[in-house]
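First, one chain by itself in structure tokens, the form predicted on its own.
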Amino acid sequence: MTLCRPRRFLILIGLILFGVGLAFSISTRLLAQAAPPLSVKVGFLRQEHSRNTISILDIPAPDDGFAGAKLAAIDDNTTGRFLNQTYSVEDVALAPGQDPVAALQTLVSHGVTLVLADLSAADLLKLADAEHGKDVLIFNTTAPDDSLRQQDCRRNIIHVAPSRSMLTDGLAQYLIWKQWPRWFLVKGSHPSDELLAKAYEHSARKFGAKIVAEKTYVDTGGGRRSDTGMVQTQKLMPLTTQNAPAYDILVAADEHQVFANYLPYRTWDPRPVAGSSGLVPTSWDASMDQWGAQQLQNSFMEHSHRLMNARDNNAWVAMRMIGDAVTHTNSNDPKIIHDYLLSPHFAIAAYKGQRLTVRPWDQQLRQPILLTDGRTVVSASPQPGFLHQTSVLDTLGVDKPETKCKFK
């Protein structure tokens, strides 16, 4: 029987595609066999985050943060097997009071020279100074302190987590875009709350908002959930927020989760809440599903059986940065990886609408800031109309002309 021309054509196309696929499979196997084996060992140093949260939904999971690094290692190994590269990540959860420097030195003795750090600013500086001049590169996945990117910057720290000023600038841009320039700032009594409040004050000046009133909510101690019932909170929050001048939105600066989550729907005046509750600026949210992010969310849920939070995502991004650098340089040398990440050749896709790069003047990862209400992503900054001569992402946080960073 003679085959009709369309059918013969389809068979021919099928044979060509099969041949191309076979050739690609053989070539990648030959490439993997030809390349010398390269082992990339990464450590994950993390502190215990408080379980004393207002909402039980915010209690950290046992693998908080590390789950993101573990998933990224799987992704890195998917690419690595074609290049004869293997990736592993060792989890080190510090006990309260445990010396992070000693833990790092143990990792280094295991051959680890790349470290993801979910630590406070003070502990990060201890690590950086202890390893100054040595072959160890640290990725900051949590600490938002602007001082780490400014007067206390260190050459051996890459900042994956956004700074406080990036977060506050991201929210400020949206509030200005919404034409809500009058803010009532309520801050907590902890030192980090004061730093966050200062960042909001700077963002207000930067983008033309005005803080019409400011109040401090004093933390008197006790349990977040056990000491406060709904009836008591319902009476307390209106009294806390009364007698303020006319304002458009209440901005809460409460990094310790003492009071901010009690504010929505309980303020004296019927006004929206933003900052540490209500509309929250963040690097990632479990509701993020744009720009292909659903693929990452599904993969994380499949492997970790829970939703991905900002700490998980920061660790995932850091591990993927390492994978990208190793793939392009074919090296696990921290200095080579560091130089590549700061070069114009580096850019990473992270499901946030644009490719992310590293600012060479403070080693901060450029990235959009998501604004979420806890159920959906309301917006992402930079907002339309906020322009920059080189990158609109540099409208968020400290720009090059303002930097105080002089690397040590």
Contents of the next structure:
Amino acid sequence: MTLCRPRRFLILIGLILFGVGLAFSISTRLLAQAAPPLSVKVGFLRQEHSRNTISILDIPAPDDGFAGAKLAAIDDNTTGRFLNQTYSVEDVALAPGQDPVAALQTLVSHGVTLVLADLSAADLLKLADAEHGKDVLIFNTTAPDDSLRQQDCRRNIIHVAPSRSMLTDGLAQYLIWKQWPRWFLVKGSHPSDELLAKAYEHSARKFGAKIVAEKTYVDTGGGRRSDTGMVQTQKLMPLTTQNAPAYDILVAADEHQVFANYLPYRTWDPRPVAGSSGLVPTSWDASMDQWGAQQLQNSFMEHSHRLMNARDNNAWVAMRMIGDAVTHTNSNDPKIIHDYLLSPHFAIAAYKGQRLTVRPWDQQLRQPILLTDGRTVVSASPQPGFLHQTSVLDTLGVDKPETKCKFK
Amino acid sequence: MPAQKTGLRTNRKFDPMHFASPLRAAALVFCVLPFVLPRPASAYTAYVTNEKGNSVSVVDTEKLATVKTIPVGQRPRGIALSPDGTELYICASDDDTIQVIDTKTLKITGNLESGPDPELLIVSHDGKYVFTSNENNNLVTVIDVKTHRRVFDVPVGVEPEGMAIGPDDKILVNTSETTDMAHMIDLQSRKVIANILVDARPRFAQYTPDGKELWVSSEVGGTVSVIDPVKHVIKEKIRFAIPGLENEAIQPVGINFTADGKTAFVALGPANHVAVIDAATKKVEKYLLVGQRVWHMAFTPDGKYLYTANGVSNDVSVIDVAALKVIKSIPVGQLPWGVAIGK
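Form predicted on its own done; form predicted together with its partner chain now:
The next block holds the full complex; its first chain is the one shown before.
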């Protein structure tokens, strides 16, 4: 008996250990098969964009921008199906004058910690400062202001939309490659047109173009539609562009769409137009079909019954960045997502022919700039021959040595 | 149920099915053929799909020249031969079909019922089934070659592309470009049994000839993930660096293993190079300069030469596998994409 006891005891211990081991192995197997469900709640805060566009093709649809986020949420959910992750995006379209901070706080009360913002620079800063130090990460899908990436940069904003300087550098590189270095710059009279003109002046200095003449086209108010408008426009545009010194291309800086789209084929001298019309630098165009982009265009058309514009696309990219970060970190914590997006592990495929990453010094998404005439994509910058020691994409916009961004 | 029907008939020791793709199974058959039949050793035919040319270039590997151009459907991309070499299958992506070409007459003889926008296809080792990825509806389609009809679909991630078949025809692998996963599909249950997260935009999958590893290239991520196909985990990631070339330009796509499984060749897209990798150590031994925007590749059946389809330069590069040298560029049609080589 005394001999048996330890044996029995050992058998008992053995059985217990075996049981524990079995339970453990089963539980880990179950865990591996079905991760705990993870829900990712995203908010989409947007302003109303002007319907006063020169071309009726540019009038924003009711779901402008949001449709891109919605499509990416479908893509994210397809991936999420395999990982037990679900994504939702809540649309909040602000009425003119509505307080964006209050709207954001309502979203936060619904459990939203990731926000796509199609807002002005001023509204973005209001949001960022209201949420400073809190658990919210903002994705800027529209505002091109360089100030948001420079002196007014904020730690809690990731810039998905390209900056003005990235857009103007993208066009400048192509015009230099094309050997059209003499520019006639015509700018609008709104403050944002002035900022855009400044960006073109900087790009010209950066890449060796020369602005041979500069002119302001004053917005005197009024609408865009009329039954006989083209008769007057046809006479007005040649006069506006008369008496310019010899130039290769007219560059228009007109973010408010007051005159630029009237310029092509109406300039005094027979010259091409670029900038806000003609050959336009942008992050996306409905005619883009390279690098697999037709897949995205097709599914956007299928879901939204219209063509995808740059705002839609920026929102799609932002929502896919969130999906990618959640997939790889298995977390919906905005801090973990933020860290991942800035880490060397992050790279997003966005049908631009190469991986897109985030510049750590100003949290701007690195991306090629498409040049489109509205019918096809004519080219994509960076252009061959513009070199950089780390990434040729950093030849576009403000590079690390020039950054004025000091995160608060 | 293809898994039941595709049982192996040959002795395991002589089993040509342990090769990763029908091409390589065909390669073995054709390695032996020259010794059996009185025919010149290197007179093979390479078929190259020209994505923009809507054609297939027929290249004589002895003359090292394009000898014929076959007009096919719109946007031809994925291409593969039946194991017996009698039929050529081509994904005519924009015609939403797979075309069948008789390799004797070089005429289109029919269509296989794919889903919308088929991009890549592979053939089961026994030649009975064609598997294709349909980019537009997020499905992998299994097609019966005899009836030309669809047998079943399996839902996968967004934008399915890369396809690989396990050595015993039981596991099908698909990579989805936007979901960034390799999906392992059990053909018997017709279910996805594992999803392995890889780097961005996985475009191609290939088993090693012994079936012990699954290699998946990520075009945008710039890596090749080496996966344990049994444990469903990534064992290792292969990275690339070419002096003087920016990182973003390195975009791995096609992967081909030599029949002995010792060496892997990886096409690096706009980097215009093919990486030569020691499959055991996973070290990149050499980068071979080929034409511009290299997509997919195929060995000649004797394994002596590797042909690469170069999208932007409208040519194929011929690599001498033993010497690891590019010996020739052969002009083909507009924007060559895929290549298959038979007798």
